Structures are given as C-alpha cells and as structure tokens.
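First, one chain by itself in structure tokens, the form predicted alone.
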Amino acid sequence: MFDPQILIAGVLNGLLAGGIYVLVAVGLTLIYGVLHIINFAHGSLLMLAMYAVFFLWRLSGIDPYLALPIVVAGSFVFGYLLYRGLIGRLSHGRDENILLLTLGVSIVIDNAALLFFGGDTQTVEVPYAGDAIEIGAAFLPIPKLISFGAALLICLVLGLFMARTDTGKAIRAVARERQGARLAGIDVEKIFAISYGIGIACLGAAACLLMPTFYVTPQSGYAFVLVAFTTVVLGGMGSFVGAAIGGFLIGVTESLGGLLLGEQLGQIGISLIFILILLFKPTGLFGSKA
C-alpha cells in the first residue's frame, strides 16, 4: 500500500497537469459547440504555437510567460484567417467538407514543421524551472504552479468573455441554432471564424504555459490532442463544465496511473475511466442527447 502522503502528492502533480489539459480541451469544445465539428487540427496548431514561443525565446529572449499576449493574439488572428480564407470558403456549409480539410491543414502543418524546423527536440531554458514548493511529500515545481493558476484565470476569463459581452452572446446564439441567429441578423460565418480563433488562442495560451516545462517537435501536439479529445467526450462534447472537470480527472488519473502502475503503463487508467464513464453514460458527464 501506498502512504497516504504520496497518493496526495499524486493527486496534486496530477492537478496541475489537468490545469493544461483543461485550456486544450476548453478550445476544442468551443470549436465543436459552434461549428459542430472535431477540429483534427487541433494538436497541430498547439505544436505550431509552442514552436512560436520557442523561437520568441530563442531570438528574443522573452520569457513564455511573458509571450502569452503575443502567442494569444497571433494564435487568434491565424486561426481566424485560417477559418476566414480557407476552411470555411472551400467547405461550402458541409460539416464532413470541414473535416476533411482541417485533417488536411494538419498534415501539411505537420510536415512543413518537420521540413522548416527538422525534427531535434527543442526546450525553453528559465533560471526558474527546477524551483519547487515542497507541500508534505509532494514537491510541486514553481512553473508548473504558475501554468495551473494561469489556466484557471484564462477559463474564467473566456467563461465571462462568453457570459456577458455581445460577441459571447452571438457565439452561444449560433451554438444553440444557428438559423436562428442568422435570422436575427447574426454574421454567422463571421462567428464561426471568430469562435475558430478563440479555440486556436486556447491552443497559444496553453502553448505558453507548457513550454518553461515540456519539449517540441513536430510530434509534440498529438499526446495533448488525444488527451484533449478524450476530455471533450468524458465531459460531455460541447460543455465547458464538461471539458474542466473532465481534464482535472485525467490528470489525476494519469498522475495515479503512473504512480501505480510505472510510467509507461499509467495512462491505461484513462483508457479505463474513459470506457467506464461511456458505458454508463455515453453523453459524457454533463453531456446531452442531441
């Protein structure tokens, strides 16, 4: 048996691991309550943002955190642009046409990523990286205590952004019916350009938050992708609730999962947690039949 301290620590470190799961799934879920599609280009573009902050400290020296207004703007604006100039003016209104080229952006991201950047590991040096705040038998590094309480914000700042001002209102407003809201006068291909933009700046904060800790490559997005689609699911797609409580439980799943089990077996536990929940309810946790 474990001692109680260490579970706790496991439950910690897994905490502040689903803090960035949460951000990552929280864009992915706005994208697919808007436009009610899977982005499958979702990993490719974090992996894109996190290889903007790369070379923003490389030739700059600006620290990540220090570059999330940058990386945030620039994500929301590509994404944006993305949608406007490509996505959205060759899929011709058919959700399935949205599919297939958001699989194609990500493959040609992909491998222009590999052809432009090569395919070495690259990592952001801070003088703070290996500073930690020991908590019982836990010891919780500083950046990572940093990226958790900065995730939060972000989503409550999203949360307010889509609660009170009139954009939010018009994005929720096209999310529930979308005919609706185009006859009450709604720009809807504008809002679908512009909820694409805020799911990509989603993907440039979290960006920010992962690089004073985690690595890139052209690889890198797809484990934070297939964590973020499974969180979607497990919470229920389209719900933001969903999406945060969804992605605290996959942390603490992954964390205890590793601490059991050994590393390279500790994330059997989501796919366990993941069919149970499907099982037993198979809208997610605060999902809805449609």
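For clarity, a rigid core is taken as the largest C-alpha set superposing within 1.5 Å between two forms. Residue numbers count along the first chain shown, from 1. Because the structure is a prediction, the values reported are computed rather than measured. What changes on going to the form predicted together with its partner chain:
- If you fit the rigid core between the two forms, you'll see the Cα of Leu278 move by 2 angstroms or more.
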Given for the second form:
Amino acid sequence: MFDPQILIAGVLNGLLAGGIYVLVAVGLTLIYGVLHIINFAHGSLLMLAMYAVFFLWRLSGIDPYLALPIVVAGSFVFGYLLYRGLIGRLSHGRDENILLLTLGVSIVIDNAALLFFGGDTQTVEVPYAGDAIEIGAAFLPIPKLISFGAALLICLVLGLFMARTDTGKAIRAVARERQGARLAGIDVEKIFAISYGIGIACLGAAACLLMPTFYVTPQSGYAFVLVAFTTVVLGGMGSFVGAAIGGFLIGVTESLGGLLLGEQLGQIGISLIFILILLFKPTGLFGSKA
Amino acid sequence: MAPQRCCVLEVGSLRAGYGAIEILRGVDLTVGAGEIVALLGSNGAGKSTLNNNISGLYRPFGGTIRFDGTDIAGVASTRIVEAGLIQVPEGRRVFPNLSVRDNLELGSYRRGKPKRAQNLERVATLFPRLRERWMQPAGTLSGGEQQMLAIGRGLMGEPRLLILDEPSLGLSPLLVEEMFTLIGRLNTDGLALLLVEQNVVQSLAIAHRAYVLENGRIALSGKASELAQNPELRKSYLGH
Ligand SMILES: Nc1ncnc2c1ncn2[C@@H]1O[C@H](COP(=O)(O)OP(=O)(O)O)[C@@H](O)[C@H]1O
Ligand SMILES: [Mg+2]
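Since the structure above is the form predicted alone, I would like to see how the form predicted together with its partner chain looks, so please show that one next.
Time for the whole complex; same chain goes first.
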C-alpha cells in the first residue's frame, strides 16, 4: 500500500486545505442556525469577495493577506445591507421567501460577474505562492499554512464573540427563541442582518486566504459551496463546532481521496461522505434532534 | 396640555386579532401605579393576544394603548421594552441553548444594563435555585425553574410594569403557592403587575382589581375582593 509518510503528508495537507472549508462552512451554518435557511447566495458571494481581493491587488497592489481586514469589513457591510435592504425587506419574515431571495440574488450576482468581469480566469501573483516547508515527506505550502492558522484564529475570535458579547448572545438567543428575544427587547430583524453580515464576512476572509494560491472565475463559488454544504450537513446543521470539525474532515477526505484515486477523483470522497451521512446520521455529527 | 395620567397602563377600545380574524373587540383596561391587576378568562379568550399587542409583537387593528401617558399602540417591541413595559410570556420562552446567567444578562440587553451586575445578584438572591444552576443551559431546567428564570429575565430589565402571562401554568400545587407568594413580594416593592391567570381563586386573593375577558370583551371588572363574591363569576369559573 502506501508509505505511512505519504499518508501523513496527505492528512496534513488535507487539514491545511480544510481551513478554508471551515470558514465557508461556518458562515453557512451561522446563517442557517439563525435564519433557518440555506443561503443559496453563499457561493456567489464568495466569488464576489474573491474578485474584490483580485481587484484590490490588481488596481492598488494590495497583498491578499493585507487586504483581509478591508475585505472582511466590506463583506460584513455588504451582507448586512443586502439582508436589510433586500432579503429581509422583501421576504416579509417568511423563511421560504428568504430562501428564494437568496437564490435570486445568486443568479443576479453570477450573471453580473460574467457581464462585468468576463469569463476569463484571473489570478493574483504573489512572490510567496510557491514557498513551502518540508517536514519529513510532507511538503507544506506556506500559503496553506497561513490560511490554516488564520482560519483557526478567526473561528476562535468568532467563538469568543458569540460566547461573550451581548450581540453574540443575542444571535444565539434569536436562533432558538425569536419571540422570547423580542420580549427581551432584542431587535430580531437587526440580529438577522448582523448574522447574515457575519456569515458573508467569513467568506471575505476565505477569499483573502484563497487568492494567493487559487484563481477566480464567475463560477468559482460553486465548488466551495458544495463542499461547504457537505461540511454543514456532516457537522450538523447550525452547529458551530460541527462546521469546524467537518471542514477539516472534508479537507482530509479530499486529500486522501486524491492520493488513492488520483487528483481528479478526490472530490468523490466528499460526495460519498455526504450520502453516508444522509443515510446513517441525517442530523450530522453534532446536530441536535430538532 | 399635560397628558392625562390616570395610570401606568391604559388600554382603550382595543381591537386586535390575526389577519382577518378579530379576537379583541373593544377592550378597556387600566393598571394603576403599584397595583396588581388580574386578567381572567377561559382558554382562548384572547388574554395572550392582548398582552402581545401591548408588548408590540402585533399591531392592533384599532384603539389606544397608553404607557405612562404615551401612546404605544403599534410601536416596535424594542421601544416598548426600552420604556420599561416588560412581559414574561406564556410558556416561558427562555433561551434553551443559553446558560441561566446568559438568559438573565439578555434580560438587560435593552434596558437596565448599567446595573446589570447588581440586578443579577438581586435575581440570584430572589431565586437561589437559579444560582445553583447558573452555568447550566436553560433548556435543561425543570418547568418551575424555567418560570423563575423567565421572571428573573423580566426583572433584569428593571420593569415599570410587568405582565405575567399564566406564570402558574404547568407548575405543581406547591410551586403555584410559591409563585403567588413571589408575585405578592414583587408588588410590595412597588412594582405594578398585570397578572394573567386561569387560577381564579388565588389570583383574586392577591390582586387589587380584576377583569374577566370573554368573547373579546371585558365581561366583568371591579375590585378583586368583590369579584370573588360575584355569583356569575363563581358559576362560570368555579362551578358553584
Ligand atoms: N398567532 C396566531 N394566529 C392566529 N390565531 C391565533 C394566534 N394566536 C392565538 N390565536 C387565536 O386567538 C384566540 C385567542 O388566543 P389567546 O390570545 O392565546 O387566548 P388566551 O391567552 O386567552 O388563552 C384563539 O382562538 C387562538 O386560536
Ligand atoms: Mg394565553
């Protein structure tokens, strides 16, 4: 079979790649947990954030990593306003309307991107793109190490925010008990918008961490959103810890799948996990019954 | 001209309901400063509908709701809480995924934040059983404990009027007794209370005045001690 060294290298690389999945999935699961809908615009908004990173680099020469605070803040504001101005306003508080609106938003963004940015593949060129460190047989690219560390740090900060601040607690309260929240004086609609904004801010962070080693086209969001959706189902819909652990598991599955079946087929492992979870534990690893 | 100030809460000709269905068909009700007012009525009479319209969860069809002299009919629930009109809802509606402490802290999300630490201490002293379960998720508490938590959360917002919607619902007789003792104690400290109950005897014993809601209208009202002797009320609600 395989040299254990190669297996270890595969696991490490999978964990590193999983950091991005974690960020995308945490955003999706947060929005699901609070709004009780799948955000169909997730992939399109990730793609938009990736273009933002690309243009910041192309037009102003800003390094993707240095762009992180700007893109995260901008993504939050964009998500907040998108919810406040459009999704929340037009949905009249009905979950199925919110769902359809996110789908509509995604179609508009995808086609606008095609119209304005064209279908060409765009990349950011940074001098450190190919840098790596070697640990035994493992060859660990520096950008992936950075994205892994940054993803962990962002999850930690987000976790602390949710656990410690009034706004974080209000988000968790609204997720489970909207009427109780209203009677405590919480502005539920505003909490919806903030949660949506945070979910999109996670995409902004993912975009900055992706761009040094990835490319962007108007279709770039799809691949990630499929993975993120699997991650969220794997971890348990709405579960934070589940999304984090699920993201790393998916990364490792993809990496080992690639080793065993070849690069092209690595993603089959992900679909396999998705089907197995749905068959045997539809609530996911960390999901609650309801 | 200064606004007329008869009471903390003044509801006039209130009509409300859901969609095309009118549940409340002209309700008049007042709560004076420092008063306990009981609102009685059978299941489905519209008591919770009244509370939720007062609290701004729904927009009334017509009529007035004055709190401290200001019209609050149709005003957002956030502003109503901010003004100090706080409801402890039927079914408790605590945050099951949050700890007891976090539930209480969110009671001062909109109002009473400057004195949060002090009020937390006060609630913990009032409900020692909550202190024992301080870091436990509220969803794991018993029904009685959740009711205490819901009341505690309401108190954290430093209410000027507290609406309690069926606080004794689903509690054991011993806990019901305890609940009414507590309500009396809150009122001794000067808090105005609108007490919605199906527990007629105990509510009339503790309240200053009472209203009976029937078919979307106030069917009976008056001093609690007099209503307790009312033959009609005794017949419909006590069966003798
Ligand atoms: N959200 C709602 N939508 C439609 N009808 C409702 C709703 N809530 C209550 N009702 C109806 O309004 C009437 C009064 O209910 P409610 O105010 O809860 O009564 P009570 O609190 O006195 O038991 C009932 O017929 C009930 O079915
Ligand atoms: Mg009721």
